[in-house]
Every structure is written in structure tokens, then in C-alpha cells.
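One chain is shown next in C-alpha cells, namely the form predicted alone.
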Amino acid sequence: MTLLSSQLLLFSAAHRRTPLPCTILFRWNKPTTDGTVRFPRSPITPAVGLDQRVSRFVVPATAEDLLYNAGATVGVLGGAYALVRAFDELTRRNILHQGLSRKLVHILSGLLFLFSWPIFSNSPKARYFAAFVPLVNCLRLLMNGLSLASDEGLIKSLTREGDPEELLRGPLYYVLILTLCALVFWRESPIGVVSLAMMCGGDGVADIIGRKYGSMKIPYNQNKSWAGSISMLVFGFLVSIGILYYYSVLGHVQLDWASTVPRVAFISFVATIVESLPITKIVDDNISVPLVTMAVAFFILHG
């Protein structure tokens, strides 16, 4: 995340501890001993009773909330853009292989998006500002995938073969799932958190480990390995628990850990089984893994 994002996160935490009043009055309005308020910067203004409303000196709290969430959106967008550009540069300089760079973007962009949610305010409309971030990336993928624009760095960072049309499959499904989780589940539900953790942390790590150490293949799918599936189970579970703990510390969710941990372990196991099935050519992992995780988590973690 950028420096602006970190400052917004600190402000958001303080905002939760001390709720803002619905209006903000200028500080120079000092009460007098006779129960009136005088505005020394406007000498001709008559005295006003304390119980009277002075609307022209009132700033609506909704305007402040709008500006705050807009600033958070700009900060997170800047962080997302910087992340992709950084890995594009590493790929261009041959410091990272294109395949590894693509997977690291897959892992980090979704997880950093999850970590950025607490930056936004507690307003019910904050989720729409957060969802705007993957929506912008969705438009970028559509523009480049349909050859309406050409961003070579984006194509190299997110595709296997360098074909722009690849952007319209896995990467596009990925940002659509990010948008869906932000809009439907948001911070108050562990369902979206676990779904994104399995898609980003679990599935992403599985591909990296599987390619490097995946000599022993799964009997029913020779394209998947035991090393990849085990790593997805372990990392998906650990990332899910880690982010849930992060959200619980910030007060967004309240969990009974004695029952939550085994339930998340079971959800991770089911998601791992789905990822290992030979259905990749029919259903992309970026669709099957998070949607199945959402369905199972809904029945196990709901409420």
C-alpha cells in the first residue's frame, strides 16, 4: 500500500474509536455568559441563541465521509497500479520469470485489496468506493483484451503466453470476484474473506509450489500435483485465519475461534479438492474455487 493508504488506515482506526458528530461547527464560536454565541469574525452578526440552528456555519458529515472514502479509493488505486508496474519492471529486466511474476501479482493484489478494506470508513456506502478499485482494473482488462488499447506491461504481467485475449478469462474473472466480495460480503462477513484468501493465497501458492516441486501427480488429474494441493490447503487455511484475525482485532468481525478454526480448515479442504479436479478447461479456477468456497462458507460460517 502507498503512504497515503497507511495514513488513511490510521485515521480510520481513530475514526472508529471516536465517532464523529453529525455536524461540525467552526471552533471560533465561543459561548458568552448570557447564553448566546457571537461570531467575532463577523462583527455585524447579531447574537444567536445556543439552541438555534446556524445552518450556514454547519458542514454535513456526509460530505466529509464522501471525501474521506474518495481519498481512500485513490490511495488503494495508486497502490494497485504501483504493484502491477513494479512486477512489470521486474519482468522486463529479467529479474523475475513472467510466469512467477504473474502468480505473485495474482497472490498479492487480492490480499492487499483485502487488507485495504479497513482503510475505508464505517459508512454503508464505503463498500462501493472499495469495489471501484477492481472495477477500474476490470475496465483496463476489457480494453486491452478487446485490443481497444495496448498496455504491454499489463499483458506481460497477467498472461501466460502474451496473448491479450487471455485477459478476458482468468484475470477478468479474478477482478470480478474481488468486486463481488466487496459488494456482497464486505468486512462484516467472514465468507468473502475466506473466499478471497483461498483464491489468492491458496490457489496462487499452489501453482508456484506445484510447478517447482510437483513431480508426484494426483492420480485423477495429471496436471495437478500432491505438493501443489497440499500447499493450497495449508496456505489457504493460514491466510484465511490470519486475515480473519486481522479483521477481528480491528473490530469488524467477532468470532468464536474454537469453532471457527476447524470450520475454516474444512472449507480449505473442500476448496483444495475443487482446485485439484480436471475441470480447468471447462471452469477457470478463479471462478470455481471462490464460488464453491462462498457456498460452503455460507452454510458453515453464516451467522
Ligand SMILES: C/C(=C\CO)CCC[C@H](C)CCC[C@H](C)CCCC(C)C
Contents of the next structure:
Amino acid sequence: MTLLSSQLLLFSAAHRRTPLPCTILFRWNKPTTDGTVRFPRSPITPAVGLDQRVSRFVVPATAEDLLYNAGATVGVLGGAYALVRAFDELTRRNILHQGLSRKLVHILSGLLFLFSWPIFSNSPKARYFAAFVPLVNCLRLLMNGLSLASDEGLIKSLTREGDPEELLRGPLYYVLILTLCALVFWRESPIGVVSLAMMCGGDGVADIIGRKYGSMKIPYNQNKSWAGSISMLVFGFLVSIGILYYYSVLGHVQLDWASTVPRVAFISFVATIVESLPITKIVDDNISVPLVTMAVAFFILHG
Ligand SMILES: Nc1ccn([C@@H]2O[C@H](COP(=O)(O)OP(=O)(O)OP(=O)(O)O)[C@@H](O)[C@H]2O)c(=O)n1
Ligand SMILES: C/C(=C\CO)CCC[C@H](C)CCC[C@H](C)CCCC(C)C
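What about the form predicted in complex with the ligand, after the form predicted alone?
Let's see the whole complex now, leading with the same chain.
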């Protein structure tokens, strides 16, 4: 299929009357003012030439594309393993405190995962290759959390007290949310980006800043502080905008920044309020923050 014919297919699909199922929820690339719909392509990867939004028309992924995405998966998996090993080593050498190491892994894992998404091709199957990475880590956490395996480095760098069962809570919820965002939202909707930016960037920084500077506690939650919450709001918002800008430069999303920036600010505020609530004994932050962010972002950004 030539590039021209694939673009014509895209154009015809973009202007069909009944939107494709996969575009009903995430018609993020609405026609621009001149009526054209530019389907973004990632200049980084050997794109199949068709955007995933018209997957019904997509030519089945070529063996080359499958091989390319498999290679990207292996690379990102290696990055994930190296990240955890690196922080384990820093903890072993007492360069980093275990608690700080855990939080830095919390911040960096998700954000670097988001940064890795453009590495994958434009094939409709690319999101499944990307989602395989947190899924593998989910299995690692289950195996070690259930003591079916014992990766001391993993346990040391991902738990507060070194108790393997801790892996079955915060870290497990975390990788499940990463998987969900890759599969459901992927690069074409800002909802996944903002949700992970708040869970990984915002919540992670709130912990670090809050523990160090959080003397002024929030009236309704003595375990959380103004410093922690304000840092979550500011850092979560900035990371959201930064990654959305990164994706827009690569052509994955086309954003009207004049309306997107205030909306993301509002979403970040709501996520910060949720994180500050005294509900961690009922529901983990790694569930409440991203899920509420997804719900609010769905209505605010797509409403
Ligand atoms: N808005 C916030 C968030 C966190 N903190 C500080 O960071 C610590 C841990 O925050 P919390 O979000 O409860 O951490 P957990 O999510 O429970 O830790 P983890 O992510 O490691 O499971 C809190 O006790 C508090 O000292 C804060 O001051 N203000
Ligand atoms: C301690 C954590 C959460 C608790 O709040 C973080 C858990 C991290 C995971 C075990 C590792 C996740 C790795 C990512 C899926 C992929 C990262 C890839 C990137 C290129 C490093």
C-alpha cells in the first residue's frame, strides 16, 4: 500500500459519517478550522503509514513492524530492569535512603515509560507491545510478593520496610495503572498522559517534598501537608504539559493549548485534592489518583 493510498484511506475514514468505534471515545484529532484532519505520524518510528484510529482499515501489521515493536519492547524492558537495579545498588551502597530510592523509582518508572511510547511504531498493535512491559513487571511483583521468587534487589528498592508483601499493594497497583493507560489511552489521548503524570510525577514529588518540608499539615489530614500538596499540583501540572508538548511535537496529538492548559490545571487540582484526602487506608493513592484523574480528564478534555 503506497503512502498516498494510505493517506487517502485515512482521509476518507476521517470524514466518514459514522465514526469508527475506536474513535467514538477518543476523537482527539477533531477536524481543524480548515476542515482538514491531519493524522499525526511519529517521525521516530518506521510508521506503518496508517494511524491506529482507523484500525479497521489498517493493513495487517507487517512482519517488519512486529519485529520492530518486539525490539522496542525488549529495549524498554531492559530499561525498566536497569532502573530498578541502579536504585537497588544506590541503596545498597547507602548513597540513597531506601524510602527516597523507592520514591525516585516511583517517579522515574512511569515518566520514562511515557517517554518511551513514541519509540513504538504507528501500528494499531504497538500499544500491546508497550503494555507488555508493565505486565512483565506485574508478574515480577506477584512472584516476589507471593514469595514464589526472591529478588532481593527488587524488594529492597520497591518496599519501605523490605517486606515482600508490600509489592502486592502500591507497586502492583502502579504497574496495573501503567498497563491500563497504555492499552486504553495510548499516545492518542491526553487522558493517559495526565493520569500517569499525576500518579508518577505529582504523587511522587508530594512524598519527597512533603516529608522534608511538610511541617504545615492540611487541616483535614494530619498525614499530608501544604508543601506536599502544592508540590504535587505544580509538578504534576508541569509534567503533564511537558509530556503533552513532547507528544504534540512528535505529531501524536494536536492540542489547542489555550484551552488545554487551564483544563489540565483544573484536572491537576482535582487530583491533588484526592491525594490529600485521608483515604489511603481505604484505597491506595496509586488507584485513587489516576482513576479520578482519568474520569475528570475524560469529561474536561473530551466533553
Ligand atoms: N500531599 C502530601 C503527600 C505526602 N506527604 C508526605 O509524604 C509521606 C508519604 O505520603 P503518602 O502519599 O501517604 O505515601 P504513600 O503513598 O503511602 O507511600 P508510598 O507511595 O511509598 O506507598 C506522608 O506521610 C507525608 O509525610 C505530604 O506531606 N503531603
Ligand atoms: C515503587 C513503585 C510504586 C509504588 O508507589 C514503582 C514500581 C516500579 C515498577 C516495579 C517498575 C515499572 C517499570 C515500567 C513499567 C517501565 C519503565 C520503563 C523505563 C524505560 C524505565
